[in-house]
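Encoded as C-alpha cells, the following chain is the form predicted alone, with no partner shown.
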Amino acid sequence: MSEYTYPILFGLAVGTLTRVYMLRTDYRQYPTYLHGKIIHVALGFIAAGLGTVAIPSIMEEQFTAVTFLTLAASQFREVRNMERNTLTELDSYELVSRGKTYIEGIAIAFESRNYLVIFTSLLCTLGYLLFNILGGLAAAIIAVIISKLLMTGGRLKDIVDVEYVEPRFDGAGLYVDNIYIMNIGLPERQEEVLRYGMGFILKPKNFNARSTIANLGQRQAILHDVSTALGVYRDSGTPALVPLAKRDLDDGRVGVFVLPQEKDIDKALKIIGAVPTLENAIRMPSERQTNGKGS
C-alpha cells in the first residue's frame, strides 16, 4: 500500500462530505430531491479526486497531472452552464419567475462550490503529509468553516429595513404607501387585490443599497421567494394579480406588492429580509465618488 493512500482517501472523504454539507434542498425546492442532488453530489467527489491528488502528484514530481486541475476548470465551467440551462427552461413555467439575475447567482454558486470542494481536499490531504491525521482533521476544520463563510453570501435585511404597508386604490391606481403599483379598473379585481393583497416598504439603509434594490433582477428575486414560501393568488392569464416591486425616484424606495395564499405579516417580513441579495446587483457607486475626488 502506498504512502499516499490514506492521506488521498481521507482527503477525498472530507471534500465529498464537504460538498453534501454544502447541497441544501431548501423551499425553493432546488436542487430537486433526489436526482438533482445526485449529480451534484457525483460532481464533488469528482472534484475531491482532483483536488486530492494534486499534493501527491507535485511530491513525486509529476507535474502533468497538475494541469488536470486546468481541465476540471473548464469542465466545471459547464456545470454553471447546465444550472443555468435548466433554470430558465423551468422559469417559463414558474407564476412568478426567478428572473435572470437570480439565476445566474445560482448558476455561479454551483459552479464556485466545486472549486470549494477541490481547495478543501487539496488543503486536507497537505495537512495529512506533513503532520498526521490530526493535521489533518485541523486542515479538514479549517477548511470547512473558510468554505461555510464563502458560501454564505449578504441578505436584503442588511441593506434595508423593511416595513409593512396596506396596499389602497386611489380611482383606479394601486399605490403601496405613495408608491404606484399598477392600474386596476374592475371594481372585483380591486376586492381581490384588497382582500389578499399584501404591500411593503423597503428602505435603503445607505446610498449603494439604493442602488442594489433599483436593480429588477433583486426586485424580482424578492418577488419569487415571497410567493414560493406563501403562495401566491393567481394564474396564468390574470395579468392584475401579477405581484410587482416600483421605486419611488425620490428617495430610492421600493414598495413590493405581493398577492399570498397565506396572508402572514411577520412571517412575509422574515422571508423579504432573507432574501440573499444578488451579486449581479450589487453597486458601489459611493465608491466611484470616493475614488473620483483626487482626479
Given for the second form:
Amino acid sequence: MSEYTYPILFGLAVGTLTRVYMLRTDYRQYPTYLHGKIIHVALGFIAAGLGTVAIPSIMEEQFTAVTFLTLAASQFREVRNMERNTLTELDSYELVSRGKTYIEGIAIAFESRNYLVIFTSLLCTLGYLLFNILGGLAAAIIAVIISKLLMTGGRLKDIVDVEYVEPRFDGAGLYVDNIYIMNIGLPERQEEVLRYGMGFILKPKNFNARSTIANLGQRQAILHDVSTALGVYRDSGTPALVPLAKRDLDDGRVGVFVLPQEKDIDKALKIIGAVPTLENAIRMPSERQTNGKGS
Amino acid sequence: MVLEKYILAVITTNPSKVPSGAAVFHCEDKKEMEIIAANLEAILDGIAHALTEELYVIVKH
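Show the same protein again, this time as the form predicted together with its partner chain rather than the form predicted alone.
Every chain and every other molecule in the complex is listed next, the one we just looked at coming first.
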C-alpha cells in the first residue's frame, strides 16, 4: 500500500456518493429503475476515479498522466448522447411530450454531474493529501455544497407571475383570458374542455423573461410538467384534447391551457412556478450594450 | 414530403359552399353534421374545427 491508497479510496468513495446523491428520482421520473441508476452510478465511479488520481499523479511529477482527464471529456459527452437518444426515442410515446429543449437540458445535466463528481473527488483527495482525513472531509462538504448550488437552476416563478384564468369559448374559439388557443368545433368536445380544462396566464416580470417564456421548448416543458404532476385528460385518438400554450403578441404574456385529471388550482400554480427555466431557453436581450438594463 | 396539416374531410349542411379536392359529407341538419364530425374525428385522428355554423373540417395536426 502506498501513501496514496487511502486518499484515493476516500476520493473515490466521496465522488461516487456525490453521484448517488445527485441521482434522486424526482418528479421528472427519470431514471426510475435500477438498471438506469446502475449505469449512472458506474459512470460516476469512473468519474470519481479519474478525478481522484489527478492529484497523486501531479505530486509524483507524472504531469502527462493528467492529460487522461481529456479522456473523461469524450467519455462523458457520450453520456449526453446516450441520454438524449433514449429520451428522444421515448418522447414520441408520451401523451404530452417533453420537447427537445427539455431533453437537451436533462442530457446536459447528466453530463455535467459527472464533471461535478470529478471536481469533488479531486478536491477531497487534495484536502486529504495536504492536511489529513479531516481536511478531506471538509473539502468533501464544501464540494458537495458547491455541486448542489451548481445543480439547481432557476424556477419559472422567479421570472413570471402566474395567474389562474377560467378558459372560455367565443364561438368555436377557445380562449384563456384574451389569448386564442385553438378552434374546437364539436359542442360535446367543448363541454369536455370546459369541464376539465384550466387556464393560466404567465406574465413576464421583465423583458428577458418575455423572450424566455416565448421559447417553444420552455412552453412544452411547462405543459409536460403540469401533465406529469396532475395527470392529463387525453388519450391517443383524441387530438382535440391537447394542452397548449400560446403567446399574446402584444405584451409577451403566455396563455397556458392544460387538461389535468385533478383540478386543483393551488397545486397547479405551485407546479407551474416550480418548472425549471431551461438553460437553452434563457434569453437576455438586456445584456446587449444597445439595450438598457432590466426592462 | 411530410404534410404537417391537412384537411382530411369536409362536413357541411350547405352544398353550395363545398370546396373541391377533399372528401365531402353532405348533411341534412346541424345535429347530423355534429354526429358525423364526431365520428370522423375519432376515425381519422384529426380535430373537428368549425369554420362557420354550417361548415366543419377535420384537420390532421
